[in-house]
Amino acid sequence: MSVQREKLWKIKKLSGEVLGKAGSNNYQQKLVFDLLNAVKANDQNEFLWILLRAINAHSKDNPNAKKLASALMEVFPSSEAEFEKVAYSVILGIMAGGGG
């Protein structure tokens, strides 16, 4: 299953809106670092665990959190190549800080 480009943009946008401004700068750096380590190890379960834990901890009142979780559940599990596309979309969204 190939993840559509529009779906990747949606995941990137929602990741930024949900987690782009969550917590301190140090928290966001650690979150991105942990997610990158999961990508490097090609560990989709660990990536999702870290991401869903962050969404739960920092975005309970954000209406886009549920949309992000739903979008992620549509694309996981994925092939290794598709996992990297989705994961980097999430990470770039977080690093963009909700700006795009």
Given for the second form:
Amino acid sequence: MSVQREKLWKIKKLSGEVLGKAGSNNYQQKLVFDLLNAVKANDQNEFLWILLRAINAHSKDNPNAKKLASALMEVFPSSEAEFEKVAYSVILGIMAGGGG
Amino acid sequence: MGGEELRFTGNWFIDAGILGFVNLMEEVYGWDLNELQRRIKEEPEKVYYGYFPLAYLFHHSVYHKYIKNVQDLKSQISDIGKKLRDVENSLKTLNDELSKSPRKMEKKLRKQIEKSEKKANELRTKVEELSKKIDQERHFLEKEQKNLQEVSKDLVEELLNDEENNFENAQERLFQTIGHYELQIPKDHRNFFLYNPKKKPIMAFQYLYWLLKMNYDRLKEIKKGKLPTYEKIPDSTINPFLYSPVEFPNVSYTKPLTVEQITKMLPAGMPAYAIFLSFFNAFQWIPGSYVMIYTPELQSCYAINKRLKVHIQSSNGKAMLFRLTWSAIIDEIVETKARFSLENLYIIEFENIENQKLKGVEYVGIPKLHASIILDNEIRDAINTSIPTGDSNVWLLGEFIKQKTLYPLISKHVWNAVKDNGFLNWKASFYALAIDAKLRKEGTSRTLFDKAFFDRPKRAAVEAKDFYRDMVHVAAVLKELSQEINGKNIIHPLFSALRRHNRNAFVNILLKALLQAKSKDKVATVNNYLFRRVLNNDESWEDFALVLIIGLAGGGGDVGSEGKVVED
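The form predicted together with the partner chain is what I want next, because the block you gave corresponds to the form predicted alone; please supply it.
Below is the entire complex, every chain and molecule, led by the chain shown above.
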């Protein structure tokens, strides 16, 4: 349980660092909105697809992108409950804007 | 001979007798438990065989008569009070009519008013007279009590020294003190030799003395050759809760205990009959039933029941049984911090002792964890309130004591406030949710007997308060954001998600709404809370989520400036 919690903290932090400041405000809002819709539909593929595309577009010279990708690799694919937690950690991380 | 301290045995029936014994001695001689313990230690013989029988006879004659007379007088006063109110009402109507009536009616009305006023004055005088009578009764009781207290010291000594002569030499003094007592049979006895037919007080004393001493030869003499029966094996003659030799002929299968056997269970030196005769004194009358709060430790049990008595007197017969008993118990824990002795707590309640109408023996023990939370003044004060939950008002502290989950109640309360735009009690709701969250966390803890286990009662209130502060803070932030994100519009979908226990939907709806907000730092606070308290908390996320709805719903004037940030 505690390992899982730590992992979620890590994912949240990394998501914020990679995507928290990426693009314009509008871009970010759109990204989060799309991600929220994917979680709502419980569509792991769609979620990953949107997320990875965003990372790919904004990961130039960002060493944290690799870390985030490998952290995501550890948790995907996952059960429904786990997926929600991971997904919202990513979203909350992005919304926190790299501030933690 | 030094006596052993009074203590409980763990058997509620016997313990009720011990408590009754303490109450009886306190009522008659004014000794509290400590004083009684001291005396029992120093002079047990005198207490058990001298002071006690005298107190018993006093209680069931002088005191009994006082209570009966005062009750009669009070009911007369209440009847007259009703009549007086009628007369006063009619006077008011007549005066109103007088102010509006034409002149020719005036004379007639004045006459009627005069008549009514006279009647009202008569009734008032009657009430005064009756009140004076109550005072007289009280003075008489006090005088008698004082008299007994003054003479008892020498009298008891004299009596015990004259035991061999069956009190022949002490009879004159005994007669002076108790000769005029008129014994009234208490509710818990039937056909007890002492009362049926009425015995002279002197003989009653002798009988009581030998009964306590278990001297059956002497008892046989007093009963004019009749063999002692219930004196040897106490039965329903003495207390309807004991076995009945007439109604249950198969009694040989469940052999009842003899006085000697019972004595062995008692604190050393205590005569069994002191307990049987005092049983009834352990109970307090709350309209509708006799009640005793029982915890298997004499000191706490005595203190709680003493408080109960005070609460009953101050409530004037209006408060409910549950509230009265719990007020007494809570006062006791708050004062003595005796959280450990309260785990075994029972409320013994019967409607009518004559036919054993036992209403119930309800186990109401408070676990350490609950007790430690109640002990915190701030939390207790916050939840010691009634909140509207739609169909009724609920006393939160009462529900907590009953160990019910508070979440559903707060959920109803919030829904009620949202639906009808009613009052939303932030402070009580947040504390209730904080406690609930804390208890759920404890409930799902998988490790047993670790450090946290032993620390938890101490830490429980502290953690609940941490939760509370966190909740207040986030709710205040969300209240400010509410306008920006059209908060009122998402309250219903959020509620619906919460009712379906759907965390995904809840977080999704809220985050979508938060995307519209411009105050990024405030959103960050809410997001932080969501991550820590809702997403990473499988046990009690609903408690924390409901807080967000409360924030959106607004209100919150009652929490003051306690909204400090608590990060963990």
